[in-house]
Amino acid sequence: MRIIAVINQKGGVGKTTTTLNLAHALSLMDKHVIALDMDPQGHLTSGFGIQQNGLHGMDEVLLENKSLSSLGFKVRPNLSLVPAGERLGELEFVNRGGLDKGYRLRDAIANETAADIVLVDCPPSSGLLTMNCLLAATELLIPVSSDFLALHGLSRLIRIVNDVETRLQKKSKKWIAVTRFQRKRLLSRQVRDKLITVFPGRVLATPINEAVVLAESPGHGQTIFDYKNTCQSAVDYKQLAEDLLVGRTCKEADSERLADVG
């Protein structure tokens, strides 16, 4: 089972749309996909469209014990949804427990066996939700939007997540997904390129280009390929999913490409 956390505290490079949509992706490439929505404001819980008000999930499995097949929705074929819950920002407050407050997350997965993927929507924090997740992924996915702002996030998101890990010796692999990418724009085009250069080998090779139908189809209760199945947006998610499955970053799709041109 792979366990992904989709990871970034700076907002607006597309985080939950980026869960939303790779979780559909996956299960439409007959991945067995459990999607848990860790962020209180429920952005995708109601992406899949699901209403949050009067709803448990994360919070029952995180604060109750209970289990997350016993609280999870049917959303897509091959896809389950675990949403946040009323309650789920009462973790943060949670003073019994220890040290194990930490790892209720990592627990409750390791006794859900349906699933070949888990994909995780973080909180934009970096509380006790923040580091459940961190502490129960096996891979992190961090969304990077191609502007210079976004780098200055990443860097001090990637000093506390080698911190955290450093301390509890524990090593996850980490991905890099360039949304809102403007390819005949000069800046997108640098970021990109500076991703690659201070991350080889971790940045995934299809970029999520900048389209209106991402933000749209959100609010319609829907993923892009129920919204445009059709569209560049659908297609780049589609690719993006493949790179996941079989870790296909820039260096390697170039030295395809490459091949092909030779």
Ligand SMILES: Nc1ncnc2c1ncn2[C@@H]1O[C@H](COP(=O)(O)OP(=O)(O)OP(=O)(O)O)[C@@H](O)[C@H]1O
The other form holds:
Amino acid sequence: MRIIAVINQKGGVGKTTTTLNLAHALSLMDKHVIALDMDPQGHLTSGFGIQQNGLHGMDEVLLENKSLSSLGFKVRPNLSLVPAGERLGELEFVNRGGLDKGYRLRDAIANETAADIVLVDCPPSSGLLTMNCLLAATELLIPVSSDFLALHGLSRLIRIVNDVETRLQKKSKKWIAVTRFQRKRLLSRQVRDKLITVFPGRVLATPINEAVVLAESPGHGQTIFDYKNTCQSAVDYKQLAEDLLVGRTCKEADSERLADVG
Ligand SMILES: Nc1ncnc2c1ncn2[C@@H]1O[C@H](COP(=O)(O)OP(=O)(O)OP(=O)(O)O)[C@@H](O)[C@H]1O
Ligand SMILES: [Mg+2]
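The block above covers the form predicted alone; next, return the form predicted together with the ligand.
Below is the whole assembly, all chains and molecules, this chain first.
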């Protein structure tokens, strides 16, 4: 089972958009997927068309030790969602349990064997919720938006992750997904090139283009595959899902694909 945390402490880089659409793309490729909303904002939950009011989910998994399967919803064929739940933010204030409280998510997932892939939408912070995501994950998927400030945040994130992993003797595979890509903008291409140079073999081959449909679909409780199945953004996320399944990164990418850039 692959446990992939979609993680970046920087806000608005496309974590939730990527979790939502990648989860659906993978389920359409016959993978059994569980998506976990670990952000108290609950945007992944509403993106799948589930109303968060009065609901419980990851809050009770982490605070009350309930099982993922007892709180999951089947949102699409092959795809379950565990919503954030109203009380999820309370986890940040739990001070009992020492180091163990960082392992609650890992332990909850360990009891769950039905999935091929668990995708975790992380909050934009570096507190206990994020620590739980980090410690549960076997792989990290780091969305980086194509602007220069994103690179600053990224080196900080990598430093934190490496520190934690060294201290806890843990090693997860790291993937970078370029999001909000504008192929006509020089800055976008420079940011992508820089990432490929600094993290060789880690940048997934397909950049996700900036597109208004990706911003619109969650407002309708829909993924891009529900909303506009034939658009370029659906192709982008389908290809990104393939990249992740076969480990296709920029080095091995078909260079033709971006040859029109320039
Ligand atoms: N490729 C894209 N094209 C256009 N808009 C996008 C794209 N990706 C994300 N957005 C929009 O940008 C905003 C931030 O995206 P998203 O919520 O996925 O980021 P996030 O990293 O999860 O944010 P947060 O840190 O607040 O959880 C949203 O309004 C979303 O619809
Ligand atoms: Mg989010």
